[in-house]
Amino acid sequence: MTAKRYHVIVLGSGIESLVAAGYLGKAGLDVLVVDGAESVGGTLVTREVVPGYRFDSCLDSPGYLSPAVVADLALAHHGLKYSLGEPLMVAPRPGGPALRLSADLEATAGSLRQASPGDADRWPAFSDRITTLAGLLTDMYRRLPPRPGEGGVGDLMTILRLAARVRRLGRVELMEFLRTFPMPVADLLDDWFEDDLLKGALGVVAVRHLALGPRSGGTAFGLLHQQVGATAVPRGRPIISGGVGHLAWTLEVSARERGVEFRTGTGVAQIVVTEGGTTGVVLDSGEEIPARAVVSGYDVRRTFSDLVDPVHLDPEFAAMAARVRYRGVAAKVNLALGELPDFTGLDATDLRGTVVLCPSLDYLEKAYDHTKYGEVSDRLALELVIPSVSDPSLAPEGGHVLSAWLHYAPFHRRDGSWGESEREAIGDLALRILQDAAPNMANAVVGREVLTPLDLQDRFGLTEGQVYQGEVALDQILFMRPIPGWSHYRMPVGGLYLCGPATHPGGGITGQSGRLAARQLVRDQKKGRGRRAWT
């Protein structure tokens, strides 16, 4: 029996793969999604680790969820419900009033005034400045990045649109944009504020999943990237009803409604390439499935080192692919709790957003100093959420689930790899830090799950534990993402595309990579671009 030949095979069932599959199905193409995991979702998966407690095991937030994707794929129709936690971010202050950052500028100013009247006065201007500058990135992330030197009509139009958008900023804002991009976030925050707790909390946002400290150049861009799509500082985290896995489920239902087929529980062993173009994939079982195009939701290393025979790659391209930086530096701890943490100065209503435990930029920088030498500091910064406050269905009555990212935990350890003892040690360290801020945590923990950077790689396919499939740094964004010269999703192997967060605009901007990759493929199909006719 001859295997069905698909228009497109999508590799992986992470969010960007599901988005790409949905758009391709909507365009009328025959699409098959293949994933070695038993269920869809990739890094967005909600599962029961401790009986009765359901965790967002890896990522606990989709980041900025593109409204266009939600509308185009009718996700609300398929049951997607989400809201922003309010306050957006809080931080307990030992011996003093807690920090509360809210979508309401006056409410935030009122919180800041307790520690620094000057900071309260400056906050509205700072929020407006950061929101304006991040707005420019938001526009850039909605479309294909211009490719310097290409000279195509599409690139020229993108440059003209961008130039018009920049011109509307005005001279002062343009100068601030150019000044801010390469700055260390510590310098930016020191220019504006006095309160160490405020600066520490915002510093954590800026270095999220970066192997950089707050005094490293380019981390102010990290803050802007994490503000894309936001109308307030910091950008709130969408709380998905039923857990982040429900977002994956709605995307799967939407894709199936558009005719997309799924094969889970079987991985891909090889992308088949013949005469410079892909002709399909070979599964781990040895079965070959033909297709006119392959869209990989995997990162550059996994796609081109593991799945494509290097004989089909230009040596220069292969060398650039090998130079993509990953450097995962975060570990994850999920806790099943019998009661809410009793943070100083915070009540249950304050715990709907993000809680940050980082007293200052100096504290965060010292934690990073250890990372440079492949070590884990004994004083980590924690960024945590308690989604059960907003969604009680995630835990038994009276119980809660807590998910915390630990900064920093380098994938590459000087003393070797991550083993069981190192996993338990960093889990214990996280608990000690939590107990310092909320003493009742000593007896509140019912169970836990600890994910080291190595676990993130082995369990979720994240190279070096990097959840963004490559650092979102100044030399790995826009036309340089994933590889300079190949930012438009179409790879040098004919019919092969990338669609994951490894591509423009990068991690934390959910749906945009998949949407843009699918649009590029459909555009190529309509133009008859490539080795084969799309019939």
Second form
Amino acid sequence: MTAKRYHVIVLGSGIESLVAAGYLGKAGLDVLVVDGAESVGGTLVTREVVPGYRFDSCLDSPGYLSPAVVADLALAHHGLKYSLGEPLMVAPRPGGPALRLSADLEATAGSLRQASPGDADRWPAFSDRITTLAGLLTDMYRRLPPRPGEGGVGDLMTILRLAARVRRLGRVELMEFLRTFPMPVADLLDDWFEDDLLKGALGVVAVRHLALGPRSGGTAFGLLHQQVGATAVPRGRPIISGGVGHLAWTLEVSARERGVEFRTGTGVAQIVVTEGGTTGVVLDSGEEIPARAVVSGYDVRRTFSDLVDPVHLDPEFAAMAARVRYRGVAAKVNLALGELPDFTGLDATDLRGTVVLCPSLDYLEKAYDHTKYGEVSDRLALELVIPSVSDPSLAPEGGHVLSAWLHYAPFHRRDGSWGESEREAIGDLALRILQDAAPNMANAVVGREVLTPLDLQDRFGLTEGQVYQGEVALDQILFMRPIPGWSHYRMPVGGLYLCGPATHPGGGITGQSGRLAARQLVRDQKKGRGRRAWT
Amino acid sequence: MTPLQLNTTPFHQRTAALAQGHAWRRWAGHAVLGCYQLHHDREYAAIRSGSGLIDVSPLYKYLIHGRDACRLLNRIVPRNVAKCQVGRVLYTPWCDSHGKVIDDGTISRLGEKTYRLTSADPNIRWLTDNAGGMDVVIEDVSRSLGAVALQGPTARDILARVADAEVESLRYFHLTEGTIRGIPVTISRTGYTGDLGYEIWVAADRAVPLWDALVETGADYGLLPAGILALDVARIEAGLLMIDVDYVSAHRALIDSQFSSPYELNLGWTVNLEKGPFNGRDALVAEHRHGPTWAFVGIEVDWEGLIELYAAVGLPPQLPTTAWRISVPLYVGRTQVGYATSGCWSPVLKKYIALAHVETRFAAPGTAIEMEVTVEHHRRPVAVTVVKTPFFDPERKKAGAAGQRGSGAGDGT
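Next up, can you give the form predicted together with its partner chain of this protein, since the form predicted alone came first?
All chains and molecules follow, beginning with the one already shown.
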């Protein structure tokens, strides 16, 4: 039997793979999505870990979900419903009024005024400044990144468009933009505010999934990256009815409607390369499926170290690929709760947004200090969500599901690797920190799931437990993502494309890389570009 | 504090004692002798009529072993390493991804999964970058392994007498293991002189007694230690190119015109486009289709022409006393069509010869062009003719010992 030959095989069924597959299907190509997992979704998976309790086991938010993708793939038509949790972010203050950051500037200022009238006065200007600067990124993230030194018309147009946009910023804002990018977020926040709790909470946002502390250079960019697409600070978290897994599900349904086929349960063992171009894939079962193009939703290391025979790669490219920085620094703790945490000064409706437990930038920086040397601090920052507040179907009557990211838990431990006892220890630590803020948690935990960075790697294929498939740091963005000079999704093996968060614009921005990768492939196909005719 | 100094080779104790004029030269971070005597001509004569003993330890040497050793080398070099059997040596250049030559050297297959690569430049990073994802160990043995070349018509007789190894039957570009006065050595029938000759590879700490054994035995066979000035003349006669002199490594070239492909260096014979993927293959396939722009050729200076030029100023013809290694323009009429990169008076051929880059259309043997010579401070054109290399190619280079089967051509130099 000759296997069916597809136009495109998409590797992995993470969200960007699904988006790419959807667009490719829409363009009329024969597409097959292959994933070793039994179900689609990759890191967007909602599972019943404790009987009766359904968790967004890995990622609990799609970050910034591109509205263009939602519209193009008719996701609403396929049942996608989401809303921003409001307030956007809250932080309990021991013995004082809690912090509530809201989409409504006045409401936020009102909350800030209790701790610092000055901070409250400055908030609207700060929010405006951050939103303007992040807006520039939002614009850049919608398009292919301009590549310095490339004389192409496309690159020139992107640069001109960017220049026009930058001109509109005005002199002061342009200077601010250039000044802010490389700044430590601590310096930025110290420029504006005095309340430690406020600065601690925003600091956590800025260092999300970065192996950097708030006093590290480039973390102000981290804050801007997390603000892409937002109209308020912080961006807030789209809460998807049915959990994040439902987003993956609607993408799958949308793709199937466009003729995309799925093969799950058998992973890919090899990307076949003949005469410098790909001709398909070999599955773990040994079965070879021919295709004219392969779109990998995996990261650079998995794609090029595990799946492509190194003899097909230019060693200069391979060396650059090997230098991509991952360094996962976060652990995930999912708790099944019998009741809501009783945080000081926060009621149940406040818990629709993200809860941050981080009293100050010093606290966060000290937690980071340990990370530098491969240690886990006993004072971690927690960023947690309780999706069952908005969607009670996720837990039994009266119960709740809580998902927390712990900053920092370095993948590279000095004392070896993450094992069973380290996993339990960091789970206990998370619980202890939670109990300090909400004492009723001592007896409320029904069950838990702890994912160390090693678990994230082993169970979700995230190299070094890095959920963004490579740090979104200043030297790994735009034309430098995933690899300097290879930011336009085409890889040096003919017919091989990358589409995951490893590529521009990177993790935390959902749908854009899948969309842009698919667009590049469709363009190539129309031009008959690449090694092989497409007909 | 020790002052900063060049490294010495494992033979230094012996070579330094023989340095009549202290004519030290730099080679890959080592101090080696340009010539032992005050002039290199007797050392050169030894290479062509007796034997020259040349310390070539500064070569970079890498031991590559493991399951993927062959795969690694095969993806690096354009020759087919898979066809290199145990006990064989092959010469090859290697290229970057644009098909431009990085370096050249030899690959010796020492065992089923063990190879030794020699190179003129450090290559450890390039090897490591290429070895990503492969099951292979790369060891830099440049300092721990000494190497001495025994080159000349009496080389086989010397080794046959002193070495406990299968030397008499050792064929061109083959190697064998053995001992010399109990010192374990590897002997390969290779060299940089285009003559009958061998290179002997020895652990650095046994190098001095090995030197003594060879010098003592060689006394009856016209052996002289030879420096790199003599070697330079011999290698030009043999038509063998030298990095940094005849071409610029792709790792150091700054502008497009400084890069060279194997085709442009007369090394097209090393390129096997059919063997599977290797660095630079795509570019070389394209170049092979269109044909290279440049060729690397031998040229012979017209003796009568040279006499005339010097006669015009009242002098007999002047000749370079050592090999030169500068860029000398080549013309057809008033148009420059290339440049010579190394040249010398060949004592064995009695000819003034040079190695040169010319535009492909002037590369055919017999093509008449002109080279610039400086006659008493004035630049003058002298007629030169493109000729085949090697300029000097004695039968003994590849021939077997008397009574032994010759190894013949096609043996993969």
